[in-house]
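Here's a solo chain for you in structure tokens, the form predicted alone.
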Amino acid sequence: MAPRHFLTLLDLSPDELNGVIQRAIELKAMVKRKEIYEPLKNQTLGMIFEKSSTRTRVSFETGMTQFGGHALFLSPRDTQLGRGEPIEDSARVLSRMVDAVMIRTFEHEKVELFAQYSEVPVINALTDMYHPCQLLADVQTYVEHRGSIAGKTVAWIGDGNNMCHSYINAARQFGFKLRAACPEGYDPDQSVLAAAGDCVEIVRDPRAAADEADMVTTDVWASMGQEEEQKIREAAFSGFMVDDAVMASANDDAIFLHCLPAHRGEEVSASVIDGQQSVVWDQAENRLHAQKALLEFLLTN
């Protein structure tokens, strides 16, 4: 039987995704009760990092440890991938030795090609096109604080980047309305947008995007690999900071999310990210629990 992969949110059905979210909440409660649960004992997760990360590495490593398994960190310096070995060959070899592979890289085509030749589940832990694991944590966080996200309105403010693409897919899969406020020239990929139909709307005014929204979220203006564009992007994104005025446009019980790391004074004001509507620390922690639920789904079902 071919393995199930998780390269985008579209790889799981809406029912499966909602099941993963509910299971993440259950697993989180088990950790808080200090219950020992080791469904992945003696199993190994290979973690390929071409882009560095704090939350991704710590959450996946800790998750595998809590599940009784092992996580193997592989940087370009540690593997033949960094010396030009074809992705197909690395996939064939690694997938005969480990039980799942997590990849954090630049080009989305790399994870697609790896998955094509892998005998075990492959998880996209971030590419330039998508960041689906983050969306599992984000939706879990909303559900914990406010209940079902179906039928709600989410405001995305900032770049039409990999996080925006994943929010577009999440709107399709979880049944919420997404308003994305992006500067001219920084819209999300048109193919991703077109596939989403009327569940996504592009606007130019952050306050209009946040109008009566149930959740407001953003990301840094210059993602990893775009640092040389920082000054250009600062000018383009002027007026797109999520500040108190933007949050005032949202519903009174709206929550604020940010995938982190955050730049206070750029894409978000300190008063918002450190304020009462912010749940970013729960969101960050939920990377651990949501990914554990995903690993359990992919490796034990």
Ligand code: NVA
Second form
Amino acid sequence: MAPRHFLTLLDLSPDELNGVIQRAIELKAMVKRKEIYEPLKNQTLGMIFEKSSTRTRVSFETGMTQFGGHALFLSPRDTQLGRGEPIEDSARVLSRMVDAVMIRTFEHEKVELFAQYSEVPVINALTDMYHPCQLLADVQTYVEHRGSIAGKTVAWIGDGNNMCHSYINAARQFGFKLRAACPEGYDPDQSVLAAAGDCVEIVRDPRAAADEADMVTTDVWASMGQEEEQKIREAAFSGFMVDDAVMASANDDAIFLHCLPAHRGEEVSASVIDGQQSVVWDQAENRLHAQKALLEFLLTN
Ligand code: CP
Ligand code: NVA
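Next, give the form predicted in complex with the named molecule, keeping in mind that what was shown is the form predicted alone.
Let us now look at the entire complex, which starts with that chain.
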């Protein structure tokens, strides 16, 4: 049977995604109770990182340890991937040995190609286009703090980037409304946007985006691979900081999320990220629980 992959949020049905979120909440409670649960004993997750990571690496590696399995960190610097071995060949070889593969890379087409040739599930751990694992943690965090996200309004402030694209897909799959404030020239990909129809609205004013929102979220102005654009982007994004004025537009019980790493004084003020409405540390922790639920879904169902 062909393996299930998780390259975008559209690879799972809404019911399956909601099941993963509920399971993540249960798995989190089990960890807090110090319950040992090892459904992936003797199984190995290959982790290919072509970009830096703190949360993604630590959460997947720790998750595999907690599940009784093993995680293997593979960097292009010291594997043949970095010396030009074809993706197709790497996928065929790795998937004969490991039980699942997680990939963080640049072009989204690379994870698609890898998945095409892989005999085991492939998980997208961030590409230039999408970061679906982060959205599992984000939705889990919303649900834990405020209940179901269906029918709620989420404000995205900033770049129409990989995180924004995953929020657009999440709006479709989880049934919330996304209002995105992006500077002119930094809109999300048109095809991702068009496929989401009425779920998403693009505005130019961050306060208008946050108006009566239940959640406000943002991300860095220059993503990994765009470091040389930092100065140009600082100019383009001025006025797009999530600060107290933006949060004041949102509902009183709105929560603030950020996938991290964050730049205080750029996309978010210190007062917001370190303030009462911020749940970013729960959100970061939930990467562990949400990805464990995903691994269990992909490897034991
Ligand atoms: N949010 C996130 O993916 O963090 P890392 O880049 O540290 O993995
Ligand atoms: N948009 C950011 C997310 C980091 C987790 C990046 O791609 O660098």
